[in-house]
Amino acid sequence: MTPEQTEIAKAKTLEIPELYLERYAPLVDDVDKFVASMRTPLAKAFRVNPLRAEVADVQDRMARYGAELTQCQWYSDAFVCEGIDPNATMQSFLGHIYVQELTSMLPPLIARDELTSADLVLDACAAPGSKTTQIAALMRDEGALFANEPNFGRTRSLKGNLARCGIFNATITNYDLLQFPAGLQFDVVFVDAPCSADGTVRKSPSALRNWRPERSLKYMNLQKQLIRKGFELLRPGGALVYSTCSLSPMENEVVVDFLLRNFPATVEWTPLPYFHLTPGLSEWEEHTFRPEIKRAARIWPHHNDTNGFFFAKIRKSE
């Protein structure tokens, strides 16, 4: 049995905790499809790095390796790859491609218009560099990008990926975001917050092994501090993108609602043609959210054949 066949066999027998389903089944449109998707391993994906390569050249080279590529309609630089491991190619080694989950590509993509003209950008939780290298590419390697990683040990992988992808506009900083100096105001801030990661089951089935609903409360308290600090570092009129790979409203809508109720912030709906986005929740358990929370986006695994994800594009009032 090949490693891929072993992975598929394990996924098909994945035990999903009853409490997990009780928590999320009321939020999805089709529980059976949701469960089936969770038991289907996630295909590898990558995006072409335009600072190093052209899409057509990458397609040609990957075809010679025997890769079966499906180009994403919603992002022409992104591909689902089957037949080979794209990490094991010369294109990955040379920085022509970056192997990255599709949902991870969404936060930079929804701020693409802002990034093309931004002078100062902060990626607040940057390692290993998936979003950072994509942000730099969308900035055309111009302006100044601060890649902040609070864990010093992880800055090594961040530095390596920036170099591999040919990025020169990024500066690595090593602050706890809550202690980040207040002297700069950024045009765009990305807060890809630490989370329970319970939307990543297709990639990491072990995420269910230690899953407990109370973990979301611990993360929520930290996430509120991080989104507040990110918003304080944003210039008036600037855009903050908050994201998690969690399905929990406690880590998503509750956190964004906290910001809206306490700061001059609004949420902007950012459609992605050919990509199914579900609006944020209006209410959950005892919580009734601000109406504009519906402009945030939930990504359910069965809608786009991805992991679960959440993002909100937030504008600071002038």
Second form
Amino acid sequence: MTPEQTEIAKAKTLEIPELYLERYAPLVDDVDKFVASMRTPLAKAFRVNPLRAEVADVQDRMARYGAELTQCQWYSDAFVCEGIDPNATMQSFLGHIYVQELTSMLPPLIARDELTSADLVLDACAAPGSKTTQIAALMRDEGALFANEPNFGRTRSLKGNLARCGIFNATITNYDLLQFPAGLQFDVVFVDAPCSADGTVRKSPSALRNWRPERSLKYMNLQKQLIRKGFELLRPGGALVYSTCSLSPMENEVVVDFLLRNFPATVEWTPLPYFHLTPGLSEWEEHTFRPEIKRAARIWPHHNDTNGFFFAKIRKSE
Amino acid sequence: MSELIPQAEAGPIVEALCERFGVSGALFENYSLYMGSKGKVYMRNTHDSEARNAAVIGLHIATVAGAVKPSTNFVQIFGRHFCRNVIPVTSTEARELIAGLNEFPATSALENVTDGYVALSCDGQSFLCGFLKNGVVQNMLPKSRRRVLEFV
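Mind sharing the form predicted together with the partner chain? What's above is the form predicted on its own.
So here's everything in the complex, that chain up top.
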């Protein structure tokens, strides 16, 4: 068996904890499809880096290597790649492409309009740099992008990826976000918060190992602090994009609801043509959320053949 | 911590790179240079935002240690503008160099190439910096960026 066949065989027999299904089955539209998608490995995807390469040139070179590419209808720079490992190509080495999960491309993409004209942008939890390099590309490498990574060890991969992609507008900082100096007022802030990652099972089946719903509680407390700090660093009228790769309402709707109840913030629905987004939950267990939470978006793995994900684009009142 | 390099000191660094590879100084017009640790020179788009306790500002383009040594980033990004000191290699050679081959014998009939820092190019794309001396190119690709590529 090839490594790919082994991976598929292993995924098919993936044990999904009962507690996990108990938690998420009531939230999905089709439990069978949800479970089936969790048992299907995720195909590799990449994004063309427009600062370094043309889409047509990349398509041509990847085809010569034997790659079968499917261009995403919702983002013309994004491709699903089968047949070869895109990481093992000259295009990856040169930063012409960035191998990145499709859902990870969503937060910068939904702020595309803001990024085009932004002077000052903060990526608050930046390593390893997938979103950061995409943000820089959407800023056309203009303005100033602060890429903050609290873990010093992880700034190494961030630095390497920014260099590989030829980014000139980035400054790497190494603050615990809660200690990030006041004074700068950002046009756009990204908080891709540390999370339980229980939406990434298709990529990392180990996310289910020792899965416990209580883990989300630990993350939720940190996430509330991070979203609040990110919001404080935002200028009035600016946009904050909060995202996680968790499916847990505790790490998503509960966190955004906390912000809406305590700060002058609103959520904006951001449709993506050809991409199936599910509105945020209006209630869950004992929680009733602010109605506008429905303008946040859940991504279920079986809807777009991706990992699970959550994002909310939040506007700070003028 | 990085410090803005005053114009008077940035000029000779830019001139050294332009002179070696035959590129126009205009390429650097909209950028500022910063000096980091160990003589590393970083280049950033000109913007008046305050960089607070930054670990890294912009992109590492060269290292000043007596001579001005261009970085891999500089060669990859600006390589398409180079008109001298570029050595073309085959895809097999490129694969070996990226995987970590330390030395590479340059062919004898190289036009517009003199001893010193050179760009190695494959299929029209400059991909790494080397140092040519007595017909042998030393691979300057940092170890952290060396990798095995299947498709070149």
